[in-house]
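Take a look at this single chain, the form predicted alone, given in structure tokens.
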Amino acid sequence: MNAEIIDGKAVSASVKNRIAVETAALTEKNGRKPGLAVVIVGENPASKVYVNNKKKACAEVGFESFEYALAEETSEEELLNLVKKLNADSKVDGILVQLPLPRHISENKIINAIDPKKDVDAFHPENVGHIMIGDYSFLPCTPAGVMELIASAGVSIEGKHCVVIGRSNIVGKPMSMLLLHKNGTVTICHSRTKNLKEITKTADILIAAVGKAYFVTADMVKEGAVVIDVGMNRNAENKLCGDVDYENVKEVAGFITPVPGGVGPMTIAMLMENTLTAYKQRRDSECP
């Protein structure tokens, strides 16, 4: 047996397309593009690429983007003006402030301080509930990309077995939620979790949010399952890698993501549609 791949790459594009389409509809009769500030702080090499994809992906939709490019020693004051500067700003619809931030400065405090209309990243607590709750606007990119994933490979997720490892507040919390609200039975795995791998072989979906290099092995996946690799790590040959043991996984599995190509290009692609969201609320809004 050969896992189908699900192919991020393509969904993505597609995701985009119809981004572009419906970004040039409104541009034309609102006169106003939609506007994304991106602000990163100090020269963590990952994040200037995450932010170079991100502006990369705003010229390819439509989008007006705004870079902020602040120096490491920052201060937390400076930053919170800044977030201030930008929640006021009315070409601004989405603010996206790369995490992680240097030590001296909060990220708890500067995501509170973030607009929760303008939170693309929905990580405000305001925006967390309202996903934990199942009514939403804004969707964590990387758990709404993992839906688009499955969705893409005619997954129902209803009444399945859904094995999250992994308990971040950016991936495996949320990610628990939106399976849950689509009706599947959810585990969540995590470092204390006793008898790991019996239960990952029990799952029909499997979701890997855990960063560390090929973490899930072939023993611990039930044959024709659907597994989604949400890690980024760097292998002892630098090169990209996953969580998943891809090449012995994808002999096992129904369907896989590979890394790269995976998961990375939707989170993206959801950051878009996110800033698209928040465009079209604040124009409704206005309007009388």
The other form holds:
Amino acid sequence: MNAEIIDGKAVSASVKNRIAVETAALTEKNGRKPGLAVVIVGENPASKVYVNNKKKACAEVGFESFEYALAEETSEEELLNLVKKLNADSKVDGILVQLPLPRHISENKIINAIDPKKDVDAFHPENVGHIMIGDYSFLPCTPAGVMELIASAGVSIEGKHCVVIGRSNIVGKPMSMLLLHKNGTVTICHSRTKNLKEITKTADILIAAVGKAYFVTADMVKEGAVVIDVGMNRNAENKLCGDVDYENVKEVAGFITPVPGGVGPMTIAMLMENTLTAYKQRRDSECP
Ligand code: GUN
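Okay, that is the form predicted alone; can I get the form predicted together with guanine (GUN) now?
Now the full complex is given, and it begins with the chain already shown.
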């Protein structure tokens, strides 16, 4: 058997296309484009690539982007001051501070300082609470992208055993909530889980968000399962690869996402969606 490949690039292009059409009409009506501020601190090469991709996507859908590339030595106070300035800036609808931050800066403090109405990552505790309840002001970008990919494959989540490997605040935890809200039976696995393979083998939908190259091998996957790879790693040859041993797992799975070209482009499309939502909600609340 050979798994059907879920094409994240194509699904992302169609989401961005829909956003571009709506943005053009709203920009014309309101005389202002949606604006996204992207803040990066330090020289993390992967972060630089992500930030560039986010800027490119803004241009594609007709948003304005404001980039703040700060030096590694930037103090927590300086970053907090920038966040406050962006909170007050009427041209900025969404604020994204790329993680990870240098060790001397508290990520929690920075996330807490972002105005929840501009928190397009949905990392602020207020938005995390909304996600928990199932009232989505902002969608958590990567998990929401995964949900779109599963839907694009025509797979229903209701009653399925969904296994999420990873419990991060960015992916694992919100991912589990979205699956639960679609009536999946959700198991969260992590580094201390015992008998991991026995659990993953029973997954109808398997989400890998581990951060380890080729972690999910074919013997861990049930025949016909939907396998979604959130990983973004470098292998021994410095080539981009996911958490899933794609070449072997595709022989067993029913559907699979590639890396690159799977979840990555969807995360960015969902970020654009959240920025447009922030723009529309601000106009609703602030403009006559
Ligand atoms: N670092 C890795 N993924 C993300 C993300 O989705 N948002 C932010 N801000 N930082 C990240």
